[in-house]
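To begin, one chain is listed below as structure tokens, in the form predicted on its own.
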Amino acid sequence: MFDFLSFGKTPEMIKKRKTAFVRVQRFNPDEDEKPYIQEFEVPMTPETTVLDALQYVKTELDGSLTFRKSCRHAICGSCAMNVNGSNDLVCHRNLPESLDKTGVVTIKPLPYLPVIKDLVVDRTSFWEQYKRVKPWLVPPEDAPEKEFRVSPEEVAAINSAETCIMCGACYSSCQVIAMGKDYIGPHALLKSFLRVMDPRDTIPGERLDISGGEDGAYRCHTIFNCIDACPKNLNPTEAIETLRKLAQRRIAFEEERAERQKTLTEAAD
């Protein structure tokens, strides 16, 4: 195998190469006692993504390699993995720009989650915590036949949370999750924030009881790993801090929501 360093290649020269070396963490629980690293050489162009490299390995070199992807299936977020120590979506991670100083990229499964096989992790806990916060909208019983008249400011407050694709990158970067605590997690708290701030929702108090509990917003250590990991540049930490503040004035917030909904339905009539 060609040794970049022995020939004194610079990072710029490495990026111009027509091939790259991809190191993948492999683990088959039916056969392996522990995970191990396997290296593959793959063709590379300036446009090649890390997902392209994995797909080449599976198609041309080793069909047993297992990973998730749902690109072009309207299920963005399933290809989140750990690339060179940071969580990201491998479908938009450029391969030449991901090569380290030695001309290698290392791909591992998302941390802190049980590995099913190779780069596929068990997201059961991730989805269970998501369901805990009741992420669906609960509108008023007398909802208007037409649309609600929501202000631009109210839309702006929830737009960022709406763009979360549930990839799991923030969840598996969280140090509280790493400690094995029964923590709701930044992904679910961000979705709770989305519904709490939505003026159409009728159960903000119930949501704040859940998200403001001891395993909710107050469990967050404010380390900001979730912000660094988010491929959509969202800010779960800010949402969690907002939930903390609202939980302290839950009753007043419920009364404010009830009054706001009167104007919502009146404007729609």
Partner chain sequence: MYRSTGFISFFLRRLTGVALVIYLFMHMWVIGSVNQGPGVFDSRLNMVQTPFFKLAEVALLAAVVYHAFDGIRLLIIHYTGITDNRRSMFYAVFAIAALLTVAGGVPILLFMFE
The other form holds:
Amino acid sequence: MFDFLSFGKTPEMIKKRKTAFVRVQRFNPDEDEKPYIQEFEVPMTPETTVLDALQYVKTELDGSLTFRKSCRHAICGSCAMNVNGSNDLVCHRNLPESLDKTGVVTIKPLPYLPVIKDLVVDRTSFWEQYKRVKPWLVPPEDAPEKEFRVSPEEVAAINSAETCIMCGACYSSCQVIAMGKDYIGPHALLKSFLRVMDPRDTIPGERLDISGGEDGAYRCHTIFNCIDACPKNLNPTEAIETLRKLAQRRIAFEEERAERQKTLTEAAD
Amino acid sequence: MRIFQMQRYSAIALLFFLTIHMIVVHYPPFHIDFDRILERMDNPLWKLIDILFLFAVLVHALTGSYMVLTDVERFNRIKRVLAGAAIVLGLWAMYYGTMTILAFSPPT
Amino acid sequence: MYRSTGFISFFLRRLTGVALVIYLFMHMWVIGSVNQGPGVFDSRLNMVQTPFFKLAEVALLAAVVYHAFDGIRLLIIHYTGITDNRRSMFYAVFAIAALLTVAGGVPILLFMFE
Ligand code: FES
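Could you present the same protein in the form predicted in complex with the partner chain, rather than the form predicted on its own shown above?
Okay, now the whole complex, with that chain kicking things off.
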């Protein structure tokens, strides 16, 4: 009774559990026709993460379980998976907090992407789209000796977009991606936003051509799945809305940027 | 981009026109009375409003359908065909609708 | 399927949108028959005055109202950049649409039984 009052908190009885049931989606292209769910019982403490549980399964129970991971502290972006229906980094996710009443957690590969094996997905389209937006900075020819002096407001406007770790959680949660892989995708549009808003960048117009073009920001339908999915609490939707506005006044924006760059290089000398 | 903007501006226009349409056509006594329509349509201003309304609604409907279809990868490959079909359909519907609106006149 | 309020709103937006496009062309077909004389017009209008179409009219109202308010929500998001209140905005739209559908639908149904 009154279960809804504890919504979002871990009930005491779950915290006291010694083991968790981990349901993992398995698929081996050589043997299986369809993916299936396998359940493992894994010991846990209050600090166990979902990745620890997967690692336990791999070392102790079934060595054939395949998944990607590397850094174990939410910075490499290898371990994005779908936990209980929402995308997250499993190394970052607490196991007791992810359990339902019966102590079960369900782990699936990222949705809408082709599965290679078990929890590993093919991210080719993710990187292909990323390349399209030219994710690198194109600084002015006469770069100053020491540094560019960028104002705090300009840094704030970038809205911490540079902390993206390219895990793919937003990309594979996007409904537009689910319908067609020719959409650039929230990850690449966020990166495009980062470069466009950067006062040191010299080709904002060219960038807006791509990210404000047919496959770009205008194909976003403001579904917000990317914000919900992002493990770094970034905001691709707002970045996309900004790109849309900038793409509509592209010429003026290019002129503003050229003006700003004059002062930018002068101030640094 | 252009399609998105067409969609957005026609949406804003529709918010305005649709409110008028709903109030004028359906507000008391809640039923469509042929004479009432004729009386209203006698006014050239109403004809103009209705033609603009028709235009906005067609733009919104056709760009919307186009976007629904091109979101799917399979249809995105033939988007030129779709765009052409939408323009033809739009022109025809605009012609047909305008003729209809202009034909509304009290029997003399 | 990645379920969220955003997905539900997107799905309903598309569904009502496609339904409204179909309705639009039907509506034009019915009203457009004035060009072919009062006989055709009356027969087509009578066709859509049956109880089934009255019920469909309530559904139409629901679709229009939902689509319109969802559109207003998107306009607000676009022009103000609010993304934090996405859930409450979705529920607000849903509540307003439901309320207006009831407010407009009851008279339609009452009129049907007159
Ligand atoms: S293992 Fe590196 S982000 Fe999770």
